[in-house]
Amino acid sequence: MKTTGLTALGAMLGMAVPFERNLLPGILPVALAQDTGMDLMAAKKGLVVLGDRPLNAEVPAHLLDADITPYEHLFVRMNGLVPQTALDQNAEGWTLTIDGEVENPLELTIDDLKTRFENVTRRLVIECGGNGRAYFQPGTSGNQWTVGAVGCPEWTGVRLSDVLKEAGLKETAVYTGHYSNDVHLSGDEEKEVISRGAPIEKIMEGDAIIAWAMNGEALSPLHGFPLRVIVPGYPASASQKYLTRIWIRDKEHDGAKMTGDSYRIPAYPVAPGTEVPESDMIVLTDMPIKSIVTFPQTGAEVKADEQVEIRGHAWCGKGDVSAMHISIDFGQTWQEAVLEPAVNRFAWQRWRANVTLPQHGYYEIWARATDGDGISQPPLSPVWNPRGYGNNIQHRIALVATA
C-alpha cells in the first residue's frame, strides 16, 4: 500500500521523489499543501501582516475611514488554510446541512438559499475576539492586534434565522454549531480547524445572516466562499467562513476553540496574569463597547488655532452607541462629538468633532464611547483575561499643531 501511494505522491508531482520513503504519515510536500493564503493578499493594500501560517493581517487606522469597509481594507484572520474550493472559486454542487434538534433536518443548495427565503442586505460590523490584545499588561498569548482586527462591510445573504424556522427547531434546541471545510494547518482534512456557534436566543433575534455577498460581489477565498455565516455584536469567530453545517445542539457547543481559553474569559474579574481554571472560564458573547479615530492619521500636522475635523466609527456588540466624547488634553476635558445613527442594527456609527488646538505642540486625540447602559471605553485596558480578548482601551492618536 505504501509503495502504491507513493508512486501516487510522484505523479502527483511529475517527478521523482528521491527521499519520499522518509516522509512521514501526514506531512504533506510544500508543492501539495494547501494555499494558506499569501498570495491572495495582493488585492489587499496597506495591510499589516501578524503571521503567515495562519494568515492573520491588520488594518492601520486610518485605512478605516469609509463608511461600508472595501475589500481592500477588511482585516484577516484565517484559523487554518484557505480551502480548494475557495481558491477555485467553485461552488457547484456546494450545500449546507442543518441537522440535529430540527423536526426537519435540511440540506440546501446555493440557489435554494436564494429562491427560497428573503434576501437581505446589512451593513454588519465583524470584529475579532482578539482586537486590541496589544495593549494588555502583562501581555498575553495570540496576535498582537492593536485596532485593526475591525471592519464594517455591507453582507448579502438571509437571515439565519428563516432557515431554522422552516427547519423547525425542537424545545431542546439551545445552541448552534457551525462547520466549515477549512484545512487544518497540518493539512490533515480529518482534522477540525474551528467550530464555534451562538445561543438559539442570539441567532432568532432575527440580526445573523447566511451570506454568500459581501460588498455586492461574491465572498472572495479570504472571507469565506461560498457561504458564511455572520452572528453580529459576537467575536468573529462565531461567523464561520466556508460554511458546510451548522448543527442545532441541546447544550452549549464544544466544538473546536469553544472550549479551553479560546474565546473565553473569566467569569469574574481577576488579578493581570492570574491563571484561571477551564471550570471557571466563559464563553465571550457580547463584544464591548468601542471606537477608532479614522482621521486624521495618527502623526498628521495641523495648523494651531485653526479649526480641524476629527472623525471615526463607534459600535457596540449589544446594538447602539449611545454617545461620543474625545478629549484634546489627556482625559482631563471630554467634547461631545455628533453622532450619526446607525443604518441598520450592528452597523457602525460615523462621528464628526471640530477641534482647535489652543497653540504649537504635541497634542493627542482620545476617543472614548458610550453604550445604551451607560458603560464607557476605559481610558487603560479593561479587566484582564488569559488569552486577551475583548480590550476596548480607549483610541488615541498623536497630531502635531504647527505655529
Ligand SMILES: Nc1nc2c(c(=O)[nH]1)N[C@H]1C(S)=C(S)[C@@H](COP(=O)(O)O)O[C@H]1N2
Contents of the next structure:
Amino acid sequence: MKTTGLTALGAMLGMAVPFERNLLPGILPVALAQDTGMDLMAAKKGLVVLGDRPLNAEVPAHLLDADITPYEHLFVRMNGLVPQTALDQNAEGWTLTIDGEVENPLELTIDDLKTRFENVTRRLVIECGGNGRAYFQPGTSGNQWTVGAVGCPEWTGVRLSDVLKEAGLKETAVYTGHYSNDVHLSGDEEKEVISRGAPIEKIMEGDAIIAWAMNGEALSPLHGFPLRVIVPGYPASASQKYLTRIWIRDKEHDGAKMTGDSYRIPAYPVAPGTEVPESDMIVLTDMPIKSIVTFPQTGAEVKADEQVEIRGHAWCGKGDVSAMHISIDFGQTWQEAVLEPAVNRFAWQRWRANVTLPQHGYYEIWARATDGDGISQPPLSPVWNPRGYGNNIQHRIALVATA
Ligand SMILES: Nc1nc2c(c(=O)[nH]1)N[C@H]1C(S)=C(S)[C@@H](COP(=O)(O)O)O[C@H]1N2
Ligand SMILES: [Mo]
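Can you give me the structure for the form predicted together with the ligand, which would complement the form predicted on its own we have just seen?
Below is the entire complex, every chain and molecule, led by the chain shown above.
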C-alpha cells in the first residue's frame, strides 16, 4: 500500500481515499465514527441537549432546586470526545504529573492523592463561562446556553495548593496549565482539546481542588473520571476533567482555548458587534454575581391573594453574595429575600421569599443578587463581548395567578 502524500483524512484512515473530493464537509467517514458519550445521557433527567458532537446539555431552572446538584441534573460540557478510559471507567495506572516551575516534579497515583494529602469535601459551583450566551444581542457564536450551564455538586478531593506546596513552587511560577486525555473531535490524537489554567495566586488561596468524587461517588465518565480540577469562581473551563498533568508555567498559560478570543473578553467595554483586536482581549477570571429562580417552575399557576414561596440560589465568582431581592412588578419595587449563608466558600446560597400576588393575571418574578462590592445583576444583558461570556442578566420566570 502506498502511504506517501496522503491528505489529512487519508492520514487518519491510514490509506488513500480516492473519492475524497466528493465527501461533503460534515459527513464523517463511518470508520471514524466515535462514541460521543450520547448513551450516557440516559441517566440524565430532563436536560436540554444543545449538541451531541461535542456533547453539550443544559438544565431547566426548576431542575436545579436541590442544594446539592444531583448527577442527573448536572449540565454537561464537552469540547471533545469522552476519552475511552472514562467510558470504560478504567483508572488503572492513572497518574497525575506536576511539573514545570517546581522544585520537585511529582507523579502521583490516585492513591497517593488520597493518602498523602488532607482530603476535603466541598460544595462548589461550576458554571460555564458561556452560560447566558443566548441572551446577548447581537448573538455570539458558541453553545446557546440559557440559564442551566451551572450546578453545585459536592466534590471530594485534595487542595491543589497542598499538592503544589509539596512540589515546591519556584519563584518563577505564575500560572497553572491543565491537561487531560480526551480526544479531539477530528480524532487526531496529537491535537489538544482544551488546556486552560489559573493564576498561581488564585490556586494558593486554597479553594481549588483536585477531585476524584462527586456527591460521594467516583467521578462519572461525563464529569471527568477519574480526576478533575475544580477552580471555583472561575469559568468552569478552568476545571479540567480527565486530569493527567498540571504544568506550572512561568507566564500566563497558552494551551488550547486560552488564547485568541476563547474565554477572553475585551479589556474595555465595547459596543455590541464590535470587532476587538486579539491584543485587547484578556482572560475571563472571576464569574459575575448571579442567581436563579428554581421554584416555582416558570409558567406555574398559583392562587391570587395567597402566600407563595419563591426560592432559588445565588452565587458569585468572588465568593461573596451580600443580598438577594425579587420583584413581582417588573422591577418597579424590590423585596429582600432571606439569604442563607454558604455551607463553605464558593457554594451557592439558598434564598427564599414569600410573595402574595394581588389579583388574578400574569406576573413575572425577577431575581437580582448583589455581590460584596454592591454590584447587582443587570435587568438587561451586561456588556456585550465577542464570544458571549459572563452574561448575568436577571433571571425571570412567569407566574399565572388564578382567582
Ligand atoms: N478535559 C476536559 N475538561 C473540561 C472540558 C472539556 O471539554 N474537556 N470542558 C470544560 C468546560 S468549558 C466546562 S463548562 C466544564 C463542564 O463541566 P461538566 O461537564 O462536568 O459539567 O468542564 C471543563 N473541563
Ligand atoms: Mo464551559
